[in-house]
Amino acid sequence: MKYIFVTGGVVSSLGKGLAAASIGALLEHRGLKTLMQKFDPYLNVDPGTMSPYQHGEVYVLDDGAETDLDLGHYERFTSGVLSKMNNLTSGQVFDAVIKKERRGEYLGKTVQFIPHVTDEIKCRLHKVTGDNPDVDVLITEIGGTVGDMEGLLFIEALRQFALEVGKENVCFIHVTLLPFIKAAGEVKTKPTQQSVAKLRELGIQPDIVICRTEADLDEDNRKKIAMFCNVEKKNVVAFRDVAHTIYECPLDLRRDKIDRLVVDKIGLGHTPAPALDDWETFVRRVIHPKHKITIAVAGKYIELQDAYKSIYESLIHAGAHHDTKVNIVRVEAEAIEQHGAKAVIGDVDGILVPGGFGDRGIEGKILAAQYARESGIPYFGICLGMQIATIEFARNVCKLRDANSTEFDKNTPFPVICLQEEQKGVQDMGATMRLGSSESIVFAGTKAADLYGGASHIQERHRHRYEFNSDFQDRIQEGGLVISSVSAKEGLVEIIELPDHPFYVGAQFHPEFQSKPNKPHPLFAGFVKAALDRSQSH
């Protein structure tokens, strides 16, 4: 196997997890098997009880690891499926050492940062090279900048790492910024010498520098970075503000050609130039659709982008495969709560409840999906939308005043959401929810069949505590609405849908961790189908 590892310096932000998502797009499209993994220095065991105001969005894979967002565009961008062995943290890190020093697996010696921290950061890297003897490249982003000091560790880890399986498996990749000061009217490299400075004062001489900058590298700044951060001039890369979307990324990367200089390094350079019609197709499509339509997202973290990241990507595939652009209207949910549904929302095409925690903004969703059912809108609940719509429903048709999830009111007359039977005594809040994928039948007849293609088994992944209370379910469908799927073990109920209505939908997963650019999640596809069918009637 051949390693890359992409680190970053000066600031965070940079765009790491693009650029290392990028390489493998391009590597995959050069015929190479990649697989991407995330290295978090941050000492939290995963990302899951983080508030997404610390970091984003808590991505989840098809085993039930709560990972960091990056690992999202790492599938989106490639074919790789990851688990909980593609992220590692320092929490995760320190807690195997301290689990093995009291087995006394260290028999009796002093547990130290080096060997034995280090070690157990090389131990992953081992592992993983061992489960997937088919692929061809390991990506690695170490997150955090150069110099920080959590992040020490895994920066000397790596440096052992190179020298056991040789330098000429391992491509080390350095993403810096370069400043443009606007009073001076010039980019500044200064910043980019002395991150690469410090890299190399850690033991690891970057092989390609990636500078990440609003403009373009004109070659004076090119020559220059190359003579102070001792790497050859045609490795130093551009990586340019894209103009409409992040899938534009892999292409411009492309132009200073850095998979070719990636492949030369690892010695894969017999590999063809990537063949990247599909890919800029999907791009066209994004950035020169035919049709435009306008959803309402209606959510409590709606001021910060990456809260919702994967449900905002998902929109993007659902829209170019239907060669519509999808403009987003990011709604707080207490503004509605304040002023009501139409006076906020307004006149638009759909409307999607997100998932979260928490009774912050409930009331304000519950009166987006009450607009979207009267008003014929297209309307799209995941995981607490999905809840938000029962209990919508449960009041406002079924007549049972005051019903609730016991996440909201305990003491609700009408708990038609309450919360898992296991979850019951459940005392640590991180990795004990329902996670990960599971089975699901859908049954035939339903608006849930037709958006799957008829299938009648689905495997989707979820991250919740609550769930439909089945003491409610006959009230709830003699009502009118329709349980379209139920889980295959369980059978808990995992979509609802009103059948009289355009589109009205609701999911306990979360389909946006599935959807990819030219592969959109079924579900998503609908959903703009719907509110593109509202938009051009109207």
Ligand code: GLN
Contents of the next structure:
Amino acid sequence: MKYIFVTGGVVSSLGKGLAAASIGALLEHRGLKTLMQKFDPYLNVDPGTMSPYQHGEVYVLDDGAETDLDLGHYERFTSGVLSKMNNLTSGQVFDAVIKKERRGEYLGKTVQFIPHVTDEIKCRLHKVTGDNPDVDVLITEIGGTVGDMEGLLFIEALRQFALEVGKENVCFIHVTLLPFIKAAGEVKTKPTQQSVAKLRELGIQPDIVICRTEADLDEDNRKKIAMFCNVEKKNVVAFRDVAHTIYECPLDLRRDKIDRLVVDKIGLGHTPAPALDDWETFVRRVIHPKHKITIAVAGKYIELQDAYKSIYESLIHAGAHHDTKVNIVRVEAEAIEQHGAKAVIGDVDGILVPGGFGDRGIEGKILAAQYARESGIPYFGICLGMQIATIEFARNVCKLRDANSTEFDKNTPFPVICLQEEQKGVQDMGATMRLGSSESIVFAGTKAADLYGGASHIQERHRHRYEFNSDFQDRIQEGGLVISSVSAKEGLVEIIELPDHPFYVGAQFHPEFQSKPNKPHPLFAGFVKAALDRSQSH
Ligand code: GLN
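If the structure you just shared is the form predicted alone, then what does the corresponding form predicted in complex with glutamine (GLN) look like?
Full assembly next; the chain just shown is listed first.
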């Protein structure tokens, strides 16, 4: 087993996760079986309880793990199957250590940061590779910035681990920033030098330094970084700002042969250079599409880049599939409440209402769904967006006045969306939702069945507490809404659709967690196609 550890320096938001995912993609294209993992130094057990303002999107895995959004990049860039084991937080580490201590497993010893906490971290590296013995390379990204107090134990654990498994099996990559100082007209290497010095103080000499830079990296600066950081010049790699799409990142890193440097370091130099034709074709399709559509995304964290990350990526995948650029207009749901849907959204080719929690902006989203339904604009509701469509239909078509979800109105006369029985006693907020992948049945003859290529059973990932209330199923179906999929086990409503509308689909699950470049999710592909048809008929 070979190991790559990716640390970051100088500042956060450098694209460390994308760098790690890109390396994963390149190694996979060299024929290596790659698995990716993230260590996050914060104390939350997982990001499931964090606000999108803190953390961006919570990415859900098949096994129901609520994880960092970098795992989304990993799944989109590589094919390794990720689980709870692939995202470790300080919260989990300390939780495990304290539980062991309470069980008396430390046999009377004083429990200490070193070795007990660092052992727990190393244990996760062994566990994830033990569970996946056919993997050739494990890539572990360490969240945060080197020098942060909270990351120290992770760095120390990696230092020990490299000694234990043999340094020839480990490649340390440090991602830093080369700021461009406008007034001086110069790229500065000092922050990189100091950040690597910090890492070396902690006992780790990086093998490769990846420098994030707006412009190119010239020879002089490469030499300077090599000398001060104690790495060979060829191992100073530029990671330039990409012009169009994050899917250019592996191609950019490849310019300095990052994958060759890595395999040479860990003794896998015999693997062939990556054949990247499929990746390049995809990138070309993203950059030079024939068509263009406009999709409005009506949500409540619209100003945040990362809050609906996987949805935006899924639209790009589906767009590339249809040779179409998807122009996304981010609409603040509360603005719709004030000014009306038509005024705020205007004439777009599609409207998407993403997942969400809490009642801010709910009425605006309901107006958006009504506007899409009444004016024949393709509508795609995801999780909360599906519940919104149900509420809107109940109120305005079935005339169930003030119908609502009990999440937003406990006393609604028509709780068309409500808590499942087993959710009612739940007290803890963390990891208690309906989470992860489960099987659903898709009914023949529906649009959903069509989109899924006639499949009668599908597997999709969930993250929600509230459900379509089966007490209202008959009344809502009589109104004309079609239930096209239900969960195999409990019969819970999974997909709703309107038959006499170009595309009006709501999914209780999160299709955005299963879309990949060159493999768009069928519901996103269908939505984009419907939007494209609309734009072309106008
Ligand atoms: N708030 C809703 C629920 O808990 C929807 C959740 C979501 O969109 N992820 O059911």
